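First, one chain by itself: the form predicted alone, in structure tokens.
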Amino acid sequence: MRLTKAGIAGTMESSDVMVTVRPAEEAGIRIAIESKVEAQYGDEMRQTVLDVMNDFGIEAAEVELRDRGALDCVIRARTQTAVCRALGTGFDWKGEDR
């Protein structure tokens, strides 16, 4: 699936993350992280984003995370929301279609 516009989700509040997803010209998922804990948790944060992108079938995107101490579940939810906004679709939060 291809992104056609940018999508943003989250805030800059403590324990949250602002996720911005943009279309990319070239194939691949490029992830930029701004976080005080990137050295400790950057790999896990990247894997969470990649998992969400794979779930949606996104093959080309630029993703920016501006982290303020978000847990993995928050990063996942914010990334899902940003992707849905970029695609102009909804998301089955109850998981009934999965």
Given for the second form:
Amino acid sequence: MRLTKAGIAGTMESSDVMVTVRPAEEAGIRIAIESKVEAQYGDEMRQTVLDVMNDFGIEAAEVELRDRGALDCVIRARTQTAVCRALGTGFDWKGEDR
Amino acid sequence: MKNAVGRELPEQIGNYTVKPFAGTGKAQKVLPPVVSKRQPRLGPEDGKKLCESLQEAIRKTGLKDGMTISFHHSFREGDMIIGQVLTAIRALGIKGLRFAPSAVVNIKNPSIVDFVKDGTIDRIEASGIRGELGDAVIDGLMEQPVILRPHGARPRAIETGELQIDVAFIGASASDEYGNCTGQIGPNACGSLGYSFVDAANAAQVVIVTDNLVEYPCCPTSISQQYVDYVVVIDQIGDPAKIGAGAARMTKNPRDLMIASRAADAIAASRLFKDGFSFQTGAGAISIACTNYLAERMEERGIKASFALGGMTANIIEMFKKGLVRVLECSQSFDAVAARAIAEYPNILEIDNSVYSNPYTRGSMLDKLNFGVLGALEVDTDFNLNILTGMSGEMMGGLGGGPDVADGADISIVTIPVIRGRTPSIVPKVFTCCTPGDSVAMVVTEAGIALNPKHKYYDMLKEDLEAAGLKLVTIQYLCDLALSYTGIPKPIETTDKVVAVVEYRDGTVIDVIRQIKR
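Having seen the form predicted alone, could you now give me the structure of the form predicted in complex with its partner chain?
Okay, now the whole complex, with that chain kicking things off.
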């Protein structure tokens, strides 16, 4: 899947994260994180973003996380929503029915 | 070497010789006679104590390089004295001072960091540091480690001679020209000057700084003229709107309200909750809400308290006015309402911080306290509390009276959410140990109450709380729950350089804070 425009999801409220995904020319997922807990959880945050991108089959993107202490489930949900908005599609809930 | 809470400590840090914490109840019982810099001495020959400027007063005290200066923190974030005094000291070219306020609040414009960088200050001893200064210290700003003491330990350190004060600068919202002064009245009233009594009695020289010169004699008087060398009038000593900043607010956060309500339920369930009981709740968001719930439980059951202790807030004054508490013993006033109440009611008293919290007296009021409600940044599975350092090791708080209240009160109650953002609050091991777990009776969270099986009242509390149907869980359960939400954080990496020493009530070292590796 290829991104053609940017998508944003989330807020700057405490315990939330604002995720922006943008199309990229070069292959690969580049992730920028702004978070007070990056030293503690940066690796997990990156892995969560990579997992979501992999699920959507996206191979090139720039992803920006402006984190305000979001839990992993929130980061995952906001990233999924940002990608859906960028693709202009709805979320495939069937995958959640396992 | 390791101390009684398992913390690895160096034996020597610069000039500081470490006495390791040996456990609660293991303190040396008697100390040598009081050491004081106060001299029997005649007053000024011309009878004039009033100075034209801060610089004149500082010159007259003979303040020299390397000496120790002190302040109180009763103006909290609204303090405008510390900055003006340090600026005057810098203008006189005096360097290398030991800065020993009762706590360092986050003052800006000028910041304390500026005075460290230009060499005016080279040592700091306080109850907590935060903000810009805290960040700079944790990054290794100072050569000598900052010494952090809980409120009860500061008067002890002064009287043992560990902290001898050359010049005490005491801000007062009203003073006469001979130095009788108070914080209770005047446009910038800050309330209790409880922290300054020990400074006034033991410093070599005392300078009163006020913006409100009143007719002699000042009434009421908190600090007596017999201790005062000089009086300086400046334009403004503090901003009363900011005295309560960051503290006196009623939260709307439903989770915090739930924790506060549950803590009040735990108090009300105890057999010690009966006519004549005593409490201290403090000024955190959960504490203030807890005070309100406690007042409701008291009204429902028709129970009245004998006294409330420590830092006072508007809602405790409200309880007093309703006749729910007989006496308020104020070592500090957290907001403008509490600040003015002392002068208005005979049963609202200003007390010396030493009688509030110093274990090395013939008795501090904490010894008579039934319930103490505490906040914390982290609690570990041994019930040790961290009230100083945040998730990334940054300086977040002050020791305040936390370790004193935990140790002095019959039942100390820590109110804390299981997680804050992605930061777990209940952890396997606190980053900085400030209060030993043995002195903590229970931890109240939104996910249940954990009683400390090692606490002296464990059996009694278990029986009372179970009978009231309160949800009891283990501390391990709360820790597992917290980490299941957040994941396991990477440990904070530090260098070997000790940037701060955390002393316990008795002057032993309970932990040290090391420089964060960037």
